[in-house]
Amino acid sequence: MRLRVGITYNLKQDFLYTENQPIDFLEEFDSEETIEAIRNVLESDGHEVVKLGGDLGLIDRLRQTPIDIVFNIAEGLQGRNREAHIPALLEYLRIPYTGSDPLTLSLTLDKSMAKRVVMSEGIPTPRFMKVERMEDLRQLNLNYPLFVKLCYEGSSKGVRLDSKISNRRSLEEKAEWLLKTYGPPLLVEEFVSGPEFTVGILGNESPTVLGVMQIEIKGSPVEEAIYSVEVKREWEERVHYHCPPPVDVHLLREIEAVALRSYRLLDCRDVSRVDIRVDQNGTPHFLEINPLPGLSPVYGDLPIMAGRMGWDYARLIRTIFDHALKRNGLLGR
C-alpha cells in the first residue's frame, strides 16, 4: 500500500528569535532533524512523503497537492486553540490525519480545563486556580508549596527551577514575571511532593501503555525536583530516566490506570503522553496530558521511553501511523 503522506509541522528556524524574548520562546517547535527522521521512516515503508509545513501557505498547498493522510506534529502559531488549527483545517478538507481531533487538542492545551474534566470523573489531580491577572491571587485558597506554570503551553515552557513556590511573596514575584514575560493565563496548583512519571499511551479502541518512565533529577531530592527548561536542555547530564521505574507492581498499575483513564476520558487518539506525580500517600495525581508529544529522535521523552522499552524509533513512528491508518479505514488499502 503506497500512500501520499503529508507532514505538517512548525520549525524553530522559521521564527525570528530576539534577545528580548524568553529563552524558551521557540521551545515547542521542531527541528528539521525530527521532520527528516519521520520522513525516512515513512519512505522506508514505500510511501511518498510531502513536507507541508504549517504556515499560512499550508492552505494553498493542501488544495493543490492531493494527500491521502497527514502525519501531524504542528504546534500551531498562537492562541489557546493553536494545536487544533491544522487538524480543524484537515477535517474541513476531509483529509485524514494522525493524532487527536481539534476538541481534544484545545481542551488539553488549556491545563485548567483538562484538570476540570478529569476531576469530574474522580481522577486525582492537584487543587488549582487559573490566574489571568495579579488581582486574581487575592482569591487564593490553596496550600503551600505551590507550583506555577503557563496554562496554555507545553514542553516546560515558562517552567524554571524556581517554579515551586513556598510563600506569598515568592508567588507574587513569580506570577508577575510570568504574566509580564509570557502573558496570561497562569495555572497555580498545589505541589505534589513525590516522584514524577510520564506515561506513553498508544492506540484507540483498546489503548495500551507503551511504558512508564520515572524522571529523576540528579542531585535533587524528590520533593524538590523540578523538570524545568534548564534541566531538559541538559537532560543527558542532569536527568536519570528510569523505564521501567523502580516501584512496586501495585503502584505501577495504579499509575498506568490513571494514565489510561485520562487518555480515554479526554478522547485522545493514536498517541499521547500523560504526566503524573505521586503524593506522600502513594496516590498518583494527574498533572497534564500531551496528545501531541514531541517526537525528536534525540531528546523527545516519548522516543526515549520507547528506546528504553526496546523499541527503535522507526517502530514508534510506524505504530502511531498504523493506528491512524486503521482508525481512518486506510490500513491494508
Ligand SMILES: Nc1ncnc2c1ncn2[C@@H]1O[C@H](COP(=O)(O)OP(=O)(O)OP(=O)(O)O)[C@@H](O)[C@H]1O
Given for the second form:
Amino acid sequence: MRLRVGITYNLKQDFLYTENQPIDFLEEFDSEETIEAIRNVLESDGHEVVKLGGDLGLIDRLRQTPIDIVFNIAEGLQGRNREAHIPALLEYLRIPYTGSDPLTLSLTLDKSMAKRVVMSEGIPTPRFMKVERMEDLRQLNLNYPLFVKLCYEGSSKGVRLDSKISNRRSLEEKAEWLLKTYGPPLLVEEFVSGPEFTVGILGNESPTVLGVMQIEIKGSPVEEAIYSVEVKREWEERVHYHCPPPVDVHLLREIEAVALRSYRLLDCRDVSRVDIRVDQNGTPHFLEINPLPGLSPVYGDLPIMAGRMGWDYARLIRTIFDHALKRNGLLGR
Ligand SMILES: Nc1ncnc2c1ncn2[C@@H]1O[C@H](COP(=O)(O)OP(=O)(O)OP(=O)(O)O)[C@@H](O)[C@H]1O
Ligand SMILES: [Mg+2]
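Let's see the other form, the form predicted in complex with the ligand, since the form predicted on its own is already up.
Below is the whole assembly, all chains and molecules, this chain first.
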C-alpha cells in the first residue's frame, strides 16, 4: 500500500556553529545525506515521502499535511526530554511513528536513569555517580580508574581520548572542563577495561539481534581504548569493526543476552543499539542504549553492522519501517 510517510529530523546545517563552541557541539544532529538515503528507500518502496524537519514549524506542517506514519530520527533541540518531544507531539496528534515512545526516549537519554532500570533486574553496569556540581565529588565512593562523560548526550559528545581518569586531580580537571563547556550533569563511572561491543536489535514482540560488532581502536591497547569523538570522526583510519566478532561463543551469547534484556526492560520498539563493554572477569556490562541509533549510510554503526551481516542499507531501513507498520496495524493494509 502506498502511504504518505513523513520524516522528522534535525540537521547540523540548521544550527549556527561558532568557534567558541566545543568541536562536537552539533555532533548529535544528522546530515542531509542521511535523510535523502532514508527517503530513497521509502520512495523506492512506492511511498510518498514528506520531509517534515524538526523545528517549531513542524506543528503547523503536521496539521496541514495528513501523514500516515512518521519515520522519526529527530534528536530534539534541548533538555533531557528532547528526544521525546516529537514522538510526544505525534502521540498527541495520533500519528503513528517509528521507534520508541517518549518515556523510553527520555529514560534512555539520561544514562543514569537507564542504568538504574537495568540494575534493578541484575544486569551488570559500571558503578556510577551523577555529578551536578564540583562539590558533589566530595561524596565520591568509586574505584579508579574512572570514566567521565555527560549524562544526557550521545555521539560521544564530551568524550575524548583522555576521558579515562586515574586520579583525583585529573577527575577534578575533567569534571570542571565538562561542567564549564557543556553544563551539568555529568556521569562519573568506574572504567570497564575489556573489549567493547555494540549490538543491533530489531523488532517488538520477539526482538532479535541483527549483529554484534566489536569496536577495536587501532593502536590502542584494549584497556586504553575509548570510542571518543576524535576516533569516531576518523573511524576509517582509527577503527577496526569486527562483525561478527572473533570471540568465544559463550561470551557472544552473554553479550546478546545483556543487550536483549536491556532492550526489553527499557521497552524499546522497532530498533535500538546497545553499547557493552566486558570487564577483566569476562562479564559484559551495559554502558548505554540508543533507541535512535545513527542511520548515516556512510558512518552509522548500525548501517555498518548491517552491511557486515550481508544486509544492504535499504533492507535495514525497510525492516525498521515494517516493524513500525506492523505494530500500528498498517502492514499490508
Ligand atoms: N564506564 C566506561 N568504561 C569504559 N569505557 C567507557 C565507559 N563509558 C563509556 N566508555 C567509552 O566511551 C564511549 C562513549 O560512551 P557512551 O557510549 O556511553 O556515550 P555516547 O556518546 O552516548 O555514545 P553513542 O555515540 O553511542 O551515542 C564508549 O563507546 C566507550 O568507548
Ligand atoms: Mg555509545
